[in-house]
Each structure stands twice: as structure tokens, then as C-alpha cells.
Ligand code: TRP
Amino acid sequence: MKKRILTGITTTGTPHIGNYLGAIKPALDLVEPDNDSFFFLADYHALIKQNNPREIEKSVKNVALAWLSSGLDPEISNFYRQSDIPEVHELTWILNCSASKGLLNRAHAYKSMTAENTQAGNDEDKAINMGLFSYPVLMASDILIFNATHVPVGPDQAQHMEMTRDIAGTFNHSYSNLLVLPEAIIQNEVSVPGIDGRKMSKSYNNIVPFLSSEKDLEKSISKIVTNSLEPGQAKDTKDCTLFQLYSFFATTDEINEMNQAYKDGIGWGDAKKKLFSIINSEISPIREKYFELNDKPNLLNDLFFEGARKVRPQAQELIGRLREALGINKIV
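How would this chain look by itself, in the form predicted in complex with the named molecule?
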């Protein structure tokens, strides 16, 4: 069977190197003539964390441009906004009725918030909206609505993928096997670290920018936290953020050379220069393309229109079959 690759990015913030390495690049690497690909902007997911309309608009634009500048070809891959496919939300409700609450109670994002609340002596659900709680159901719907077979995601999404399979399995058990159980493709074994060593995330304020100027890239790399070993002193590559980031961009030979340089006591300043240069050489063509596309105001609206026109009938078709199975159809 033809593989159907599908993945989305939540439109909060401007994409950073972590999104590029963890989501965009691995997803685009899977595009082959024999595969179908579906790449989308999870804009309704963004409402969970963002209530500033201007920020949402800006992020949708930047995430879309990040995909396109990184090489997504809308003639080859399906490219659309989640919000342009209302059937996703119809399916979300249907799946809500198959998803057990206990399953969602165990979601990492929700659990860590309740744990924080409890620790602070607050009600465990303080400031937690239903969007956050049922986030995995909307994600399952994004995937199942288009019968995706393979979903490339970062390791932090592995649990959501298991939940998707679990929810689809429950549905299939009650009705006929109408939903395709997708496989996760976990591309990077480790999450991409940010400049402070924690997972790169806008909420930790530790990102390495992706689409900004060369100068901003250099500035953020200069801020990567290192230890106080002097040039000439041997350094350990283990648990070293700088080395980890370098490895994401380097070939095996380059990684081996850097390994040796650490043993030989490369100074942190020089190591940072090498990191800058390797990241910059990969992303400068992407940055140039981004600036070029950024000047074409109608491009995205046209692409979104066309993208939804192409894929929406498939979503409608599945919903039609589900409604029939559920008994929500013509009275006979």
C-alpha cells in the first residue's frame, strides 16, 4: 500500500531550529514519488496556548513560510490549514466519545500541569482549559481524518501517537474498521536541546532562531551555556549542548573531527564558531527563500485555498462513511 505521510506544526511562535530539525526536515525527507504527503498548520491547536489574534496570524504565516522555504513543494505535497478542514472538528467530537477520560488523564502535558498545581498547593486543574486536556483527541483527528499511515514527529509526541492508535482502535472495535491505525516515525532519538541545555522550546526562551538574520543566529549561538574549561583543556562531548547541536547538522566525518577537537581541548569560542558556520551554511539558502516569499502577500492565501480544495473532499468522504456507521444518516 502507498504510504501516506502526514504531519503538522502548531502555529505558536516563529519556527526555530528545533522545529526545523525535529519536524520540517525529517518530514520533507520522507517525500518520495511513491508516497502521498500531507503537511498542515495546526492553527486550532494554537488557541490552547495563545489568545492574541495578531500572534496567531503572524505564526501561521511564519510556519507556512518555514515549510515552503525548507523545500515543501505544494505541487507535490498537500499543504493546508487545519482550520480550513471543518470535518476535523466533527471527527474530534466523534473520537471524544471513544476516548476514555482516563487515557487523557495520563497525557504528559496535562499531568505535568496538574503536578505543578498540586505542588503549589492549588486546585489540580487550576488554569487548565479543556483544549489542553483534549489536545490529543484533536491531534488524533488531524491524523485519522486523512487515513495517514505514517506520522513523522519528535520524540515528545510519541505518547500522542499511541493515544491516536488507542482511540482509533477503540472506535474500530465498536464500529467497523473504518479508521486506519497510523505508525509514528520518531525521527530524532533525542530532542533538540536549546541554548541552556533543556529541550529547545519557545516557552523556555532558549531557542536558536531559524529564519532570522545571520547576526541573530550568531548571537544566540554565542549564548549557548558551556562549562568553564579553558582552551587547551580536554572537553567531554557527553551531555554537551553545543556538541549535540553540532551533531544534528554534521556528517559522520565532521562529528568525528569535532570529537577529536574536544579531546584536543578546542576553546568554546572556536567550537561556537564551527557550530555557527555549519548551521549557517545549511540554513542560508532557506533564509534567502524565506525573505523572498515573505514579499509575496497573496501567495499563502492562494496556497491555502488550493490546498483545502484538494484535500477536503477526502475528509468529507470519511465523515460520510463514519456517519453512516454511527447511525447519523438518512432515516429509512
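Shown: the form predicted in complex with the named molecule; wanted: the form predicted alone:
Here you get just the chain by itself.
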């Protein structure tokens, strides 16, 4: 059976090296001629945390261009924007009427925030909106609307797929087997350290930029925290942020050479130059493509229009069948 692989791309901020290594590259590696692939920008999901319209607009543009620059081909994969498929939101309401509140209570994001509120002595639902609480249903709709058979997720996102299957199964039991129960493709978690050693994250302000100029890339790498060992003193690669980042981009031979250089006492300045060189070598063509695409003002609007034109009829067809099953149909 032909696989239908779907990947959602949250439109918050501008992708960094951690996003490139942990999400963009692994997802694009799954694109094969024998499979259908769907990539969508989850712009309505961004409303849960972001209420600045200019930031959302900027993020949609930067995230879309990052994926296109990294090799996403709209001629091969379906590439569309969530907000251009209104049937997703109709399906969300339909599934809201099947999803149990008890299931949504167990969502990791909701449980984490209620726990923080309780620990602080506040009402457990303080500052929690319905978007955060019910986002697993919107996520399920994103997946189910196009009958996706497989969805790549990290280990920490496996719950999303379990909830999607649970919600779809409940609906199918109540009506008929109209919704495909997707399978998770569990991908190895890629924990990319930031310049301070913690996991790379915009919230920590410790990122290595992905689509910046060479100068900004080099500047961020120069800020990587190291110890006070001088050139000529042997250095340990274990738990070394600089070496870990180098390993993500280097070949086995290059890693072995760098490992030996650590033993021989390479200076931190020289090690950072090597790291800059190897990262820059891989992302230079991506950066050039990004700037090229960024100079085409109508590109994304045209791609989003074409993407919706290709996939929306499939969503409309499923909603038509669901309406009939629900009894919400034309009166003859």
C-alpha cells in the first residue's frame, strides 16, 4: 500500500540550526517517489502562543522559505498552508464532539501548565486558553483530513499520535470507518546544544542561526561557551558543545580527526573556526537559495494558492462523506 506521509510545520519564529538538524533534514529524507508526501504550515496553531500579527506573518514567510531552501520541492510534495484549508476547522469541530475531555486533560502541554499553576499557588487553569487545551483536536484534524497513513514524530510527540488515533477511533465507532488511523514514524530525538550548552531554543536565546549571513553565523559560533584550557592542553570531547555540534555535520573521518585534535590540545579559537567552516559548507547553498527566493515577492502566495488547489478537493470530499454520515446533508 502506498504510504501517505504528513508533516506539520509550526510557524513560530525563524528556524535555527537545531530545527534544521532535528526536523527539516529528517522529514525531507522521508520523501520518496513511491509515497505521497504532505507538508503544511500550521499557522493557526501559532495563535495559541503568539498574538502579534506581524510576527505570525513574518514567521510564516521565514519558515516556508527555510523548508523550500532546504530542498522541499512543491512539484513532488504537497505544500500548503493550514489556513487555506477551511475543512480542517470543520473537521476540528466534528472531532471535538467525539473527543473526551478526559483524554485532552492528559495532554502533556496542558498538564505541564496546570502543574506550574498549582505549584505557584494559582488556579490550575490560570492563563490557559481553549486553544492550548484543545490543540490536540486541531492537530488530529490536520492529520485525518488527508487520510495520512504515517506521521514522523519525535519520542516526545508520540502522545499526539496516540490521541489522534483515539479520537479517530471513537468517531469511527460512533459512525463508520471513514477516518484512517495513522501510524507514527518515531524518529530518533536529535538534541542539539545551543551556545550555552543547554538545548538550542529561541526561548533560551542560545541559538546558532540557520539563514543568517556568514558573518552572523561566525559571530554566534564564537560565543559558544568553552572551558579555560589553553592551546596545547589536551581537551575532552565528552559533553563539549563545540564537539557535539561539529559531529552533526562531519563525516566519520572528520570526527576522528577532530577527536585527535582535542587530544593534541587544539585551541578553542581554532576549533571554532573548524566548526564554522564545516557548518558553513553545508548551509551555504541553502542560504543562497533562501536569499534568492526571498527576492521573489509573489512566490509564496503563488505556491500556497497552488498547494491549496491541489489538496483542498480531497478535504472537501472527506467532509462531504462525514456530513452524510452525521446527517448534516442537503435536504432533498
